[in-house]
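One chain comes next, on its own, written as structure tokens: the form predicted alone.
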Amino acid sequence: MICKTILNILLCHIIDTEVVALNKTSEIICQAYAESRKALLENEAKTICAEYNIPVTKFKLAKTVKESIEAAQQIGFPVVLKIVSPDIIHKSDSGGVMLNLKNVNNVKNAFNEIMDNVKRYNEKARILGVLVQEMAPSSIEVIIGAVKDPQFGQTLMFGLGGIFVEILKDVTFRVAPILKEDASEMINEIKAYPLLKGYRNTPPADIDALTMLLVNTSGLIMENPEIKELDLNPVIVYERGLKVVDTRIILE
């Protein structure tokens, strides 16, 4: 674990101009350590997740209004804009999130409003731009988390997500790595499982996609022991497929 972390840091310093030789995940982790950052930016976290076949929403980093509009047009409306700053952890509290932007004017106004909000919230914040991402349709929300426990090592958590996660605390845990069978058990164990199977007018969730998401997340944290915490919340699950909307990765 320590050896890999040190190797990542050394590679950043030794092959500064050839860092592309590293895989994308190692490059991002290496860069964060080089900048003395523990919390990855959301675009970095989503890039890592995508490397492990975790289906995040489409996204692009934009530094200007023009780039934001171009990104939104490429991704397709409606979109979401989120502030990207190493000094802003709670994006919503800073007024750094704008949802359901349906056209060019919405994006333009949202970009300017986010910049004004964040500067009022923290005038010294380093602003790298905004994350333009697709607005995922609503459906059942779940959460997947991981934390490195001092005794058990990498531990996975699964449960009902969104606004209910803190209220209901309907979650289950496993020590990583896990297999498909373990992932299936985790899904079956939560009290809200009947909701995932379909309830009244709510269609059933894609249990196979959820199972693979848990397995792939297990692979991500096992192959990158520098990861101390990981949150995928919410994960919006559809009748076919799913989308990871928000991601958070904290390094040791």
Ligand code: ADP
Given for the second form:
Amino acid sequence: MICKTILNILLCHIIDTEVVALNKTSEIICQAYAESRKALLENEAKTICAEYNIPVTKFKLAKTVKESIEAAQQIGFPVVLKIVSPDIIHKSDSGGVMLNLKNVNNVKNAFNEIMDNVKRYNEKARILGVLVQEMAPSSIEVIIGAVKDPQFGQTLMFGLGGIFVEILKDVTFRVAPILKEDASEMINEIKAYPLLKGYRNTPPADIDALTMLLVNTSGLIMENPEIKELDLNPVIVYERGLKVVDTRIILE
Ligand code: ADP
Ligand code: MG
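Take the protein just shown as the form predicted alone and give its structure as the form predicted together with adenosine-5'-diphosphate.
The next block holds the full complex; its first chain is the one shown before.
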């Protein structure tokens, strides 16, 4: 593990001379270390997830109202706008998340509102722009977390979103790496599993997609020991497929 970190730091030093072509994940991690940032930006964390076949919402970084509108038109309405700032970790607390924007006018107003809210919340925050992204339709929500435990190393957590995690603490843990069978067990053993299987008029959630998501997340944290914490929260799960709408990665 230490070797990988040292290798990355060495590679960071030679990036400028373009001696090596790094993969996107290493490049992003190097860049963050070079800027003394431990929390990755949402666009960086989502780019890393996408490299590990984790389905994230389509996104585009925009610096101006004009760029936001162009991005929204490319992605397709409705869209979501979110603040991108190295100084803001909890984006909705700062008034930095605007959902379900249906047209050009909504996007324009949301951009200006986010800038006002965030400046009021933290006048010193460095603002890099907004992340324009597809608005994922609502469905059942789950959470995947990973932390590097001092004793056990990379550990995965899985549970249903909202009150299931926060109040009922209905979650399950495994030390990574995990196999498909372990992922299936994790999904099966939470108390809320019957909700994933479908009930009354609610269709079943795509358990296979969820299994692969856990396995791919395990791969991501095992291959990148610099990652101290990772949160996919929430992940919206459909009858077919799923979408990760927010991603947080903290480096050591
Ligand atoms: P925070 O940094 O506050 O956790 P999030 O990115 O999680 O910000 O956004 C807050 C909430 O907005 C999410 O929990 C989710 O309910 C909703 N949300 C965020 N992004 C999307 C999206 N692309 N599609 C649908 N809902 C979203
Ligand atoms: Mg979130």
